[in-house]
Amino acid sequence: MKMIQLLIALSLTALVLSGCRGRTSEKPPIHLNPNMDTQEKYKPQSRSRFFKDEATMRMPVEGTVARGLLKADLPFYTGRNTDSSFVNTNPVALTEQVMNRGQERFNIYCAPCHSRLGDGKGIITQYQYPIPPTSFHQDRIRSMPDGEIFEIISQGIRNMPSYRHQIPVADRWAIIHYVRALQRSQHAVLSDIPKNQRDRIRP
(Lines of atoms letter the chains of each structure in order from A and count residues from 1; the text may use other names and numbers.)
(Lines give C-alpha, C1' and ligand atoms only; values in the text may rest on other atoms or scores of the structure.)
Protein backbone atom coordinates (compact mmCIF):
# COMPACT_ATOMS: atom_id res chain seq x y z
CA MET A 1 0.00 0.00 0.00
CA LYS A 2 2.81 2.34 0.90
CA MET A 3 4.56 1.49 -2.35
CA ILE A 4 1.44 2.49 -4.32
CA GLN A 5 1.19 5.81 -2.49
CA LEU A 6 4.87 6.48 -3.14
CA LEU A 7 4.45 5.78 -6.87
CA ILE A 8 1.46 8.12 -7.04
CA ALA A 9 3.41 10.87 -5.29
CA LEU A 10 6.37 10.45 -7.62
CA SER A 11 4.08 10.51 -10.66
CA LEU A 12 2.42 13.74 -9.54
CA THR A 13 5.80 15.30 -8.87
CA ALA A 14 7.05 14.33 -12.31
CA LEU A 15 3.88 15.71 -13.88
CA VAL A 16 4.26 19.06 -12.11
CA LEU A 17 7.94 19.31 -13.03
CA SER A 18 7.24 18.48 -16.65
CA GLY A 19 4.97 21.53 -16.83
CA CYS A 20 7.81 23.89 -15.94
CA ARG A 21 9.51 25.63 -18.85
CA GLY A 22 13.24 25.71 -19.08
CA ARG A 23 13.19 29.17 -20.73
CA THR A 24 11.17 32.39 -20.46
CA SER A 25 8.19 32.99 -22.72
CA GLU A 26 5.64 35.76 -23.21
CA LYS A 27 2.89 33.19 -23.59
CA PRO A 28 1.02 32.14 -20.44
CA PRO A 29 1.48 28.50 -19.45
CA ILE A 30 -2.30 27.98 -19.46
CA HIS A 31 -4.63 29.91 -21.77
CA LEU A 32 -8.16 28.61 -21.41
CA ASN A 33 -9.93 31.21 -23.60
CA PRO A 34 -7.63 32.55 -26.34
CA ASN A 35 -10.41 33.75 -28.65
CA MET A 36 -10.45 37.28 -27.15
CA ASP A 37 -6.84 37.69 -28.21
CA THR A 38 -7.53 36.73 -31.78
CA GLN A 39 -10.86 38.52 -32.34
CA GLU A 40 -11.48 39.95 -35.77
CA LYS A 41 -11.13 43.73 -35.92
CA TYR A 42 -10.16 46.53 -38.27
CA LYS A 43 -7.35 48.95 -37.63
CA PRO A 44 -7.60 52.59 -38.82
CA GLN A 45 -6.69 53.12 -42.48
CA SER A 46 -6.53 49.39 -43.09
CA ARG A 47 -8.17 47.57 -46.00
CA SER A 48 -11.54 45.90 -45.64
CA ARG A 49 -12.61 42.93 -47.72
CA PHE A 50 -16.18 43.27 -46.49
CA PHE A 51 -17.18 46.70 -47.80
CA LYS A 52 -17.35 47.45 -51.50
CA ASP A 53 -15.12 50.53 -51.23
CA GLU A 54 -12.64 48.50 -49.11
CA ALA A 55 -12.55 51.26 -46.47
CA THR A 56 -12.56 50.20 -42.84
CA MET A 57 -13.29 53.67 -41.44
CA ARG A 58 -17.03 54.20 -41.91
CA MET A 59 -19.19 57.30 -41.58
CA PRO A 60 -21.63 57.16 -38.62
CA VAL A 61 -25.17 56.09 -39.38
CA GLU A 62 -27.38 59.06 -40.25
CA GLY A 63 -28.85 60.58 -37.10
CA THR A 64 -26.09 59.24 -34.86
CA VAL A 65 -25.42 61.48 -31.84
CA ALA A 66 -22.28 61.17 -29.76
CA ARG A 67 -22.83 60.17 -26.15
CA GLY A 68 -23.53 63.22 -23.99
CA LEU A 69 -24.26 65.48 -26.98
CA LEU A 70 -27.98 64.81 -27.47
CA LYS A 71 -29.62 68.24 -27.43
CA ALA A 72 -33.07 67.10 -26.40
CA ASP A 73 -33.84 70.25 -24.39
CA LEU A 74 -35.07 72.42 -27.28
CA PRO A 75 -35.81 75.59 -25.27
CA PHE A 76 -32.30 75.57 -23.79
CA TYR A 77 -30.40 74.80 -27.00
CA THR A 78 -32.53 76.67 -29.54
CA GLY A 79 -34.52 79.30 -27.67
CA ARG A 80 -37.73 77.88 -29.14
CA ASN A 81 -40.55 75.73 -27.82
CA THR A 82 -41.66 72.49 -29.47
CA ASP A 83 -44.23 74.48 -31.48
CA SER A 84 -41.40 76.69 -32.85
CA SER A 85 -42.52 79.73 -30.85
CA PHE A 86 -39.86 81.70 -28.99
CA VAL A 87 -39.23 80.97 -25.33
CA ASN A 88 -40.57 83.86 -23.27
CA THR A 89 -38.61 83.22 -20.07
CA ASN A 90 -34.92 82.45 -19.72
CA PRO A 91 -34.57 78.70 -18.92
CA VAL A 92 -31.41 79.31 -16.86
CA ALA A 93 -32.08 80.15 -13.22
CA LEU A 94 -30.92 83.62 -12.24
CA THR A 95 -28.22 83.62 -9.58
CA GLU A 96 -25.49 86.05 -8.64
CA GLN A 97 -22.94 83.77 -10.30
CA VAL A 98 -24.95 83.64 -13.53
CA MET A 99 -25.39 87.42 -13.53
CA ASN A 100 -21.66 87.98 -13.01
CA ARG A 101 -20.87 85.55 -15.79
CA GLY A 102 -23.33 87.30 -18.08
CA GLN A 103 -21.77 90.68 -17.35
CA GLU A 104 -18.28 89.36 -18.02
CA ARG A 105 -19.25 87.76 -21.36
CA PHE A 106 -21.32 90.81 -22.34
CA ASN A 107 -18.39 93.15 -21.79
CA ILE A 108 -16.18 90.91 -23.94
CA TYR A 109 -18.45 90.16 -26.89
CA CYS A 110 -21.30 92.70 -26.86
CA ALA A 111 -19.97 95.95 -25.38
CA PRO A 112 -17.62 96.83 -28.30
CA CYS A 113 -20.71 97.46 -30.44
CA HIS A 114 -23.60 97.96 -28.02
CA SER A 115 -21.54 99.67 -25.26
CA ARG A 116 -21.45 98.63 -21.62
CA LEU A 117 -24.75 100.45 -21.11
CA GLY A 118 -26.37 98.62 -23.99
CA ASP A 119 -27.33 101.88 -25.70
CA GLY A 120 -25.75 101.00 -29.06
CA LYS A 121 -22.92 103.51 -28.71
CA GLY A 122 -19.97 101.17 -28.35
CA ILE A 123 -16.41 102.00 -29.27
CA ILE A 124 -16.95 100.72 -32.81
CA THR A 125 -19.20 103.71 -33.54
CA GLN A 126 -16.16 106.00 -33.31
CA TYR A 127 -14.93 104.60 -36.63
CA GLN A 128 -17.90 105.68 -38.79
CA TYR A 129 -19.49 102.25 -38.74
CA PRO A 130 -22.04 102.26 -41.59
CA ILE A 131 -24.91 100.62 -39.66
CA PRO A 132 -25.22 101.73 -36.02
CA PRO A 133 -25.64 98.91 -33.46
CA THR A 134 -29.05 98.45 -31.88
CA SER A 135 -29.85 99.94 -28.50
CA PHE A 136 -31.24 97.40 -26.06
CA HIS A 137 -33.40 100.10 -24.51
CA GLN A 138 -35.79 100.36 -27.44
CA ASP A 139 -39.32 99.24 -26.62
CA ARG A 140 -39.05 96.66 -29.41
CA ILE A 141 -36.05 94.98 -27.79
CA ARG A 142 -37.43 95.28 -24.26
CA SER A 143 -40.59 93.43 -25.29
CA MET A 144 -38.71 90.81 -27.31
CA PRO A 145 -38.91 87.22 -25.94
CA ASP A 146 -35.74 85.90 -24.36
CA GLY A 147 -35.68 83.10 -26.92
CA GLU A 148 -35.58 85.57 -29.81
CA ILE A 149 -32.56 87.34 -28.32
CA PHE A 150 -30.93 83.93 -27.87
CA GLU A 151 -31.50 83.13 -31.55
CA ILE A 152 -30.03 86.47 -32.63
CA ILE A 153 -26.89 85.79 -30.58
CA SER A 154 -26.71 82.29 -32.03
CA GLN A 155 -27.53 83.02 -35.68
CA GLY A 156 -26.70 86.70 -36.08
CA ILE A 157 -28.89 89.32 -37.72
CA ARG A 158 -28.24 91.82 -40.52
CA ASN A 159 -24.62 92.97 -40.09
CA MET A 160 -24.23 91.26 -36.70
CA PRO A 161 -22.43 87.91 -37.09
CA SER A 162 -23.27 84.68 -35.32
CA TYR A 163 -21.61 84.17 -31.94
CA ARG A 164 -22.55 80.52 -31.45
CA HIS A 165 -18.95 79.39 -31.87
CA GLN A 166 -17.52 81.96 -29.45
CA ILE A 167 -20.21 81.86 -26.77
CA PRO A 168 -21.41 78.55 -25.27
CA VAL A 169 -25.16 78.03 -24.86
CA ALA A 170 -25.26 78.62 -21.09
CA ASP A 171 -23.25 81.83 -21.50
CA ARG A 172 -25.74 83.14 -24.07
CA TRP A 173 -28.53 82.78 -21.55
CA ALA A 174 -26.37 84.42 -18.88
CA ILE A 175 -25.81 87.37 -21.24
CA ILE A 176 -29.56 87.67 -21.75
CA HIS A 177 -30.06 87.88 -17.98
CA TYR A 178 -27.55 90.71 -17.90
CA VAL A 179 -29.19 92.50 -20.85
CA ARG A 180 -32.48 92.41 -18.97
CA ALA A 181 -30.75 93.89 -15.94
CA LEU A 182 -29.33 96.70 -18.09
CA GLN A 183 -32.75 97.40 -19.54
CA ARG A 184 -34.32 97.54 -16.12
CA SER A 185 -31.57 99.80 -14.81
CA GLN A 186 -32.28 102.37 -17.54
CA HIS A 187 -36.05 102.24 -17.03
CA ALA A 188 -36.26 101.79 -13.28
CA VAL A 189 -38.99 103.41 -11.23
CA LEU A 190 -39.03 104.27 -7.54
CA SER A 191 -41.04 101.14 -6.70
CA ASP A 192 -38.17 98.99 -7.99
CA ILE A 193 -35.99 100.18 -5.12
CA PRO A 194 -36.39 98.68 -1.63
CA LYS A 195 -38.11 101.09 0.75
CA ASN A 196 -35.20 101.06 3.19
CA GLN A 197 -32.85 102.35 0.46
CA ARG A 198 -35.02 104.96 -1.24
CA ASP A 199 -33.79 107.77 1.03
CA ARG A 200 -30.28 107.23 -0.36
CA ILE A 201 -31.34 108.28 -3.86
CA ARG A 202 -30.63 111.82 -4.85
CA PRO A 203 -33.54 113.69 -6.47
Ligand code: HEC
Second form
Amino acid sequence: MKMIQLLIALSLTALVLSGCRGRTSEKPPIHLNPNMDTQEKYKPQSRSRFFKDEATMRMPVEGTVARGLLKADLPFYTGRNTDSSFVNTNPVALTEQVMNRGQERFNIYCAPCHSRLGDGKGIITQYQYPIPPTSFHQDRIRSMPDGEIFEIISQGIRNMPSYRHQIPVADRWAIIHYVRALQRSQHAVLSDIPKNQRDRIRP
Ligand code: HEC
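Form predicted together with this ligand, following the form predicted on its own:
Next comes the full complex, and the chain you just saw is listed first.
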Protein backbone atom coordinates (compact mmCIF):
# COMPACT_ATOMS: atom_id res chain seq x y z
CA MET A 1 0.00 0.00 0.00
CA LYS A 2 2.73 2.41 1.08
CA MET A 3 4.52 1.64 -2.15
CA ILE A 4 1.53 2.62 -4.27
CA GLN A 5 1.16 5.91 -2.46
CA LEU A 6 4.84 6.64 -2.97
CA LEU A 7 4.58 5.81 -6.67
CA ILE A 8 1.58 8.10 -7.12
CA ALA A 9 3.38 10.91 -5.27
CA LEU A 10 6.50 10.44 -7.39
CA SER A 11 4.65 10.41 -10.68
CA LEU A 12 2.68 13.52 -9.66
CA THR A 13 5.94 15.32 -8.84
CA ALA A 14 7.33 14.26 -12.18
CA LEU A 15 4.22 15.58 -13.89
CA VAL A 16 4.44 18.92 -12.12
CA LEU A 17 8.15 19.25 -12.85
CA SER A 18 7.75 18.35 -16.50
CA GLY A 19 5.25 21.24 -16.69
CA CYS A 20 8.07 23.67 -15.93
CA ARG A 21 9.75 23.36 -19.24
CA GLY A 22 12.03 26.32 -18.59
CA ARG A 23 11.44 27.91 -21.97
CA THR A 24 8.67 29.96 -23.53
CA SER A 25 5.90 28.22 -25.41
CA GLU A 26 3.37 29.35 -27.96
CA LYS A 27 0.84 26.82 -26.72
CA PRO A 28 -1.76 27.86 -24.14
CA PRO A 29 -0.95 26.55 -20.66
CA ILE A 30 -2.69 23.42 -19.52
CA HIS A 31 -5.79 24.63 -17.80
CA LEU A 32 -7.57 21.87 -15.95
CA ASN A 33 -10.56 23.95 -14.95
CA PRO A 34 -11.10 26.72 -17.48
CA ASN A 35 -14.34 27.98 -15.89
CA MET A 36 -15.63 30.63 -18.28
CA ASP A 37 -12.26 31.99 -19.36
CA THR A 38 -12.75 31.41 -23.03
CA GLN A 39 -16.39 32.33 -23.43
CA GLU A 40 -17.60 34.67 -26.13
CA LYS A 41 -17.69 38.14 -24.64
CA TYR A 42 -17.25 41.81 -25.39
CA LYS A 43 -14.19 43.57 -24.08
CA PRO A 44 -14.60 47.16 -22.82
CA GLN A 45 -14.35 49.81 -25.54
CA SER A 46 -14.52 47.17 -28.28
CA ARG A 47 -16.75 47.22 -31.36
CA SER A 48 -20.14 45.58 -31.38
CA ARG A 49 -21.78 44.02 -34.41
CA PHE A 50 -25.05 43.74 -32.55
CA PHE A 51 -25.92 47.30 -31.59
CA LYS A 52 -26.68 49.88 -34.22
CA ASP A 53 -24.17 52.42 -32.91
CA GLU A 54 -21.51 49.65 -32.80
CA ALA A 55 -20.63 50.44 -29.19
CA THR A 56 -20.37 47.51 -26.82
CA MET A 57 -20.52 49.73 -23.77
CA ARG A 58 -24.11 50.83 -23.29
CA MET A 59 -25.40 53.98 -21.62
CA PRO A 60 -27.67 53.45 -18.60
CA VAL A 61 -31.37 53.60 -19.37
CA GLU A 62 -32.56 57.18 -19.29
CA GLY A 63 -33.58 58.25 -15.81
CA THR A 64 -31.36 55.69 -14.10
CA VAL A 65 -30.11 56.84 -10.73
CA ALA A 66 -27.21 55.16 -9.00
CA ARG A 67 -27.94 53.82 -5.55
CA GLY A 68 -27.77 56.50 -2.89
CA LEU A 69 -27.51 59.29 -5.45
CA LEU A 70 -31.17 60.21 -5.80
CA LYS A 71 -31.15 63.91 -4.95
CA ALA A 72 -34.89 64.32 -4.72
CA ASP A 73 -34.71 66.75 -1.80
CA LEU A 74 -34.43 69.91 -3.90
CA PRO A 75 -34.20 72.48 -1.09
CA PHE A 76 -31.41 70.53 0.58
CA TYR A 77 -29.37 69.86 -2.55
CA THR A 78 -29.96 73.06 -4.51
CA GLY A 79 -31.13 75.69 -2.03
CA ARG A 80 -34.18 76.25 -4.23
CA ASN A 81 -37.85 75.31 -3.98
CA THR A 82 -39.65 73.47 -6.76
CA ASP A 83 -40.74 76.84 -8.22
CA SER A 84 -36.99 77.67 -8.32
CA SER A 85 -37.26 80.43 -5.70
CA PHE A 86 -34.57 80.41 -3.00
CA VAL A 87 -35.45 78.58 0.22
CA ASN A 88 -35.84 80.95 3.13
CA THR A 89 -35.28 78.52 5.94
CA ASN A 90 -32.29 76.31 6.42
CA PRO A 91 -33.36 72.69 5.72
CA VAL A 92 -30.88 71.42 8.34
CA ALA A 93 -32.30 71.68 11.85
CA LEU A 94 -30.21 73.81 14.15
CA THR A 95 -28.58 72.00 17.06
CA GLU A 96 -25.55 72.87 19.11
CA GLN A 97 -23.62 70.24 17.20
CA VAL A 98 -24.60 71.71 13.83
CA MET A 99 -23.63 75.20 15.02
CA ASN A 100 -20.23 73.97 16.22
CA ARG A 101 -19.67 72.22 12.92
CA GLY A 102 -20.67 75.35 11.04
CA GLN A 103 -18.28 77.46 13.09
CA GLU A 104 -15.42 75.07 12.49
CA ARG A 105 -16.07 74.80 8.73
CA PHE A 106 -16.58 78.56 8.42
CA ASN A 107 -13.26 79.24 10.12
CA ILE A 108 -11.55 76.81 7.77
CA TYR A 109 -13.19 77.69 4.47
CA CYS A 110 -14.58 81.20 4.66
CA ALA A 111 -12.55 83.07 7.29
CA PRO A 112 -9.35 83.40 5.23
CA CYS A 113 -11.26 85.82 3.02
CA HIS A 114 -14.32 86.95 4.97
CA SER A 115 -12.53 86.93 8.39
CA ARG A 116 -13.68 85.11 11.50
CA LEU A 117 -16.10 87.97 12.16
CA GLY A 118 -17.52 87.86 8.66
CA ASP A 119 -16.62 91.51 8.09
CA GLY A 120 -14.71 90.76 4.89
CA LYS A 121 -11.31 91.62 6.34
CA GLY A 122 -9.79 88.15 6.22
CA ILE A 123 -6.07 87.57 6.04
CA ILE A 124 -6.03 87.60 2.23
CA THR A 125 -6.85 91.30 2.27
CA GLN A 126 -3.28 91.87 3.46
CA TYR A 127 -2.03 90.40 0.19
CA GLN A 128 -3.71 92.55 -2.42
CA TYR A 129 -6.62 90.25 -3.22
CA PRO A 130 -8.12 92.02 -6.24
CA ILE A 131 -11.69 92.34 -4.93
CA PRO A 132 -12.41 92.86 -1.23
CA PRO A 133 -14.54 89.99 0.12
CA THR A 134 -18.05 91.07 1.02
CA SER A 135 -18.90 91.88 4.63
CA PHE A 136 -21.87 89.86 5.87
CA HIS A 137 -22.90 92.74 8.12
CA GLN A 138 -24.91 94.75 5.64
CA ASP A 139 -28.64 94.68 5.07
CA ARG A 140 -28.36 93.13 1.63
CA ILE A 141 -26.62 90.01 2.97
CA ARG A 142 -28.64 89.97 6.20
CA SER A 143 -31.87 89.78 4.23
CA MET A 144 -30.51 87.31 1.68
CA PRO A 145 -32.44 84.01 1.73
CA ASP A 146 -30.49 81.03 3.09
CA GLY A 147 -30.86 79.33 -0.27
CA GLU A 148 -29.02 82.16 -2.00
CA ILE A 149 -26.05 81.88 0.33
CA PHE A 150 -26.13 78.14 -0.32
CA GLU A 151 -25.93 78.80 -4.02
CA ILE A 152 -23.07 81.27 -3.55
CA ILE A 153 -21.05 78.66 -1.64
CA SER A 154 -21.93 75.98 -4.20
CA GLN A 155 -21.43 77.96 -7.41
CA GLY A 156 -19.20 80.82 -6.35
CA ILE A 157 -20.10 84.37 -7.34
CA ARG A 158 -18.17 86.85 -9.48
CA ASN A 159 -14.72 86.89 -7.83
CA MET A 160 -15.48 84.28 -5.21
CA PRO A 161 -14.66 80.71 -6.22
CA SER A 162 -17.06 77.80 -5.77
CA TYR A 163 -16.61 75.56 -2.73
CA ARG A 164 -18.90 72.72 -3.70
CA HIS A 165 -16.06 70.24 -4.08
CA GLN A 166 -14.50 71.11 -0.75
CA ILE A 167 -17.62 71.44 1.39
CA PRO A 168 -20.26 68.66 1.49
CA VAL A 169 -23.89 69.76 1.26
CA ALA A 170 -24.78 69.33 4.95
CA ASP A 171 -21.69 71.33 5.95
CA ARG A 172 -22.71 74.18 3.68
CA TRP A 173 -26.00 74.45 5.56
CA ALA A 174 -24.16 74.29 8.88
CA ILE A 175 -21.93 77.15 7.71
CA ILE A 176 -25.05 79.17 6.81
CA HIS A 177 -26.40 78.69 10.34
CA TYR A 178 -23.11 80.04 11.61
CA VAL A 179 -23.12 82.99 9.19
CA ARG A 180 -26.54 83.90 10.63
CA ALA A 181 -25.12 83.68 14.15
CA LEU A 182 -22.24 85.97 13.14
CA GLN A 183 -24.69 88.42 11.63
CA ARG A 184 -26.76 88.51 14.80
CA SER A 185 -23.65 88.87 16.94
CA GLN A 186 -22.67 92.03 15.05
CA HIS A 187 -26.17 93.41 14.78
CA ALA A 188 -27.75 92.56 18.09
CA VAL A 189 -30.43 94.67 19.72
CA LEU A 190 -31.20 94.81 23.41
CA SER A 191 -34.25 92.59 23.02
CA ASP A 192 -32.00 89.75 21.79
CA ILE A 193 -30.61 89.50 25.31
CA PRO A 194 -32.65 87.66 27.94
CA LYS A 195 -34.26 90.18 30.33
CA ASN A 196 -32.44 88.95 33.39
CA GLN A 197 -29.05 89.42 31.71
CA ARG A 198 -29.50 92.89 30.29
CA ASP A 199 -27.95 94.67 33.26
CA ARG A 200 -24.68 92.92 32.43
CA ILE A 201 -24.40 95.01 29.26
CA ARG A 202 -22.52 98.25 29.55
CA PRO A 203 -24.18 101.11 27.67
C1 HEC B 1 -10.90 83.06 -1.71
C2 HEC B 1 -11.62 84.03 -0.94
C3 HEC B 1 -13.03 83.67 -0.51
C4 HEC B 1 -13.45 82.60 0.22
C5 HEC B 1 -12.61 81.46 0.76
C6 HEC B 1 -14.87 82.76 0.41
N7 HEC B 1 -15.29 83.90 -0.19
FE8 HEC B 1 -17.17 84.63 -0.20
N9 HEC B 1 -16.58 86.19 -1.32
C10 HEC B 1 -15.28 86.44 -1.73
C11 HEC B 1 -15.23 87.62 -2.56
C12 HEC B 1 -14.00 88.21 -3.19
C13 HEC B 1 -16.55 88.10 -2.64
C14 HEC B 1 -17.05 89.29 -3.44
C15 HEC B 1 -17.27 88.81 -4.84
C16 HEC B 1 -17.56 89.93 -5.79
O17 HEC B 1 -18.38 90.79 -5.47
O18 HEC B 1 -16.95 89.90 -6.87
C19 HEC B 1 -17.38 87.19 -1.84
C20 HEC B 1 -18.74 87.31 -1.67
C21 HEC B 1 -19.50 86.53 -0.83
C22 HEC B 1 -20.90 86.74 -0.54
C23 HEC B 1 -21.77 87.89 -1.06
C24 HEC B 1 -22.18 87.66 -2.48
C25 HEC B 1 -22.98 88.81 -3.02
O26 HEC B 1 -24.12 88.61 -3.42
O27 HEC B 1 -22.46 89.92 -3.06
C28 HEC B 1 -21.27 85.75 0.34
C29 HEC B 1 -22.66 85.54 0.95
C30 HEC B 1 -20.12 84.91 0.57
N31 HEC B 1 -19.06 85.41 -0.16
C32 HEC B 1 -20.12 83.81 1.40
C33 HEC B 1 -19.01 82.99 1.58
C34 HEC B 1 -19.01 81.82 2.42
C35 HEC B 1 -20.19 81.33 3.25
C36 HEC B 1 -17.77 81.27 2.33
C37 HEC B 1 -17.26 80.00 2.96
C38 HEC B 1 -17.89 78.79 2.51
C39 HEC B 1 -16.97 82.11 1.44
N40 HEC B 1 -17.77 83.14 1.01
C41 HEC B 1 -15.66 81.87 1.11
C42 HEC B 1 -14.18 85.67 -1.45
C43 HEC B 1 -14.19 84.49 -0.76
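We call the rigid core whatever largest set of C-alpha positions still superposes within 1.5 Å between the two forms. Positions refer to the first chain, counted from 1. Just so we're clear, the structure is a prediction, and the values are computed from it rather than from any experiment.
With a cut-off of 2 Å and the rigid core superposed, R49 has a Cα displacement that reaches or exceeds the cut-off between the two forms.
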